[in-house]
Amino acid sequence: MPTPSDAVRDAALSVPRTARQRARTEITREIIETARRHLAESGAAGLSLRAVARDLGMVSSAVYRYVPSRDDLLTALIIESYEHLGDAVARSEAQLRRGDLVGRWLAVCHAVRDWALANPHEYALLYGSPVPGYAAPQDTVPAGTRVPMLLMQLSADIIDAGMSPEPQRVPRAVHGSLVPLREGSGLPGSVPDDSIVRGIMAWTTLFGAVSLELFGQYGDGIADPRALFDHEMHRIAALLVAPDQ
C-alpha cells in the first residue's frame, strides 16, 4: 500500500523493484518534472496541479496517486531547487585556488546572483514569502543549509590561513544566541564567535543584496546592478579577511 508520500521519496532515491514499482516512481519524476516547468514559467503562485496533469496527458485525479497534495509538491520542488543552486553554487567555488579565499568568496556571492537571475521564480520560492501558510517543513532544511555551509567552511579556511581580521568581541547574548547554529553545523569549537557573526553578516548582505534586485526595490534607480552587487560583495570581503593580503 504505497503512500503518494513514499512515491515522492522513491523518485528522489530511484530504486525500483518491480515493473509496477518502476513505471510508479517514472510517473512521479515526470510529475515533479512537468511541475518544476510550470514553476519556472509562472512562478509558485500559478502553479496548478491540474494544468500539470493535463501536460501530462492525464486527469487530474490521477496525479493525487503520486502527490499527496500541491503543496507537497511543492516542498518537493524547494528541495530541489535549493540542490540546484548548492550544486552551481558549488561547483563555481570549486574552480578557485583553494588558497585564493577573497576569490572564492566572490565566486559564491556571483553564483547566487547569476542563479537567481536564471530563476527567478525558484529563488522567489527559496528565499521570498513563504507562500503555503508555513509550508516549509524540517525536509527542506538540510538542502537549504548548503550555501551557508559552504560560507561556514569558507570562514573556516580563513581562520586556518590565519587571514581572519582582528577579531571583534561579541556581547553575551549573542554568544548564547549562536549555540544552536554551534551544534547543528559541527563547526569546531576553535571558531570564535566573531567569525561567526561575520559569516552570517556576509551571508545576510549577499542575500540582500540580490533579493533586492530580484524582487524590483531597486526600481529604476540603479543602472548597472551588477556592477553595484560586485562592488558591494569586494567591501564585504574586507570583513571577511584582512586586507593585509
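Quick caveat, the model's predicted, so the values are computed rather than measured. Residue numbers count along the first chain shown, from 1. The term rigid core refers to the most C-alpha atoms you can superpose between the two forms while keeping them within 1.5 Å. First, how it differs from the form predicted alone.
After superposing the rigid core, the C-alpha of residue 223 moves by less than 2 Å between these two forms. Put the two forms on the same core and the Cα of residue 67 is off by less than 2 Å between these two forms. In the core-superposed comparison between these two forms, residue 191 has its Cα shifted by less than 2 Å.
Which structure goes with the form predicted alone, now that we have seen the form predicted together with a further copy of the same chain?
A single chain, with no partners or molecules, comes next.
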C-alpha cells in the first residue's frame, strides 16, 4: 500500500496529464525545492512545514494537502537525494570499460566525493547525524542501496574475471552475520564471504573518508584532501582486485 511519502515523491516526479495534476505537481515540486533551501539554512532537524509554507506565501493547512507531515517531506528529500547521488555515480562508472575494474572503482569513489562536496547539505541529510524523532521508512531503501548495489555488481564482475584476491576464511560469527545480506541481495553462494567483507570494507572506507573531509574532521591537518583521497582509494582497490592482475 503506498505511503504518504510515496505520494509526495510521485507527485513531484510524475508527468501530469490534466491542469489540476500539473498544478499539484508544480506546487509539490516548489514545496520540495523550498524545503531543500531550508535544509541548507537550518539543517534537517530544523526543517519546518510552517516555515516552508511561509516562504511560499501559503497557509500551513494548504501545504498539508500536498505534504501530510514533516516526516513525509524529509522522506521525499532523502529519496530524491539518494537518487541524485545514485545517478551521478552510475553516470561516472558507466563511462569506463567494463573490463577496467580498478578504473570503475575509482570512478565510483570520485563521483561520490564530488557529489558530496557539491551537495553538502543533502549528503549530511543522508549520512550525517540522525534527525531527532524521525525514522526513515522502508521506501527509502531502494534509492539508498543504489551505490552499494553498484559496488556489489563490481565485486561480482571482479570475481567473474578471476581477478579477486585469494579469499581468506572469516570467523563463523561473521559468516552468520552475512546471511541476511546474501538473502536480501540475491548473492549466489559461490561468492566467498571474504569477498563480501572486502566489499563492505571498501564501501565503509569510501564513505568514511568522504564524511571525515566534508564534516571538517581533518581540520588543517591535511593540505591536499583530494590527493590523500585518491591515494586511499587506490590502496583500497587492492582489497578488491588482486595486485598482480
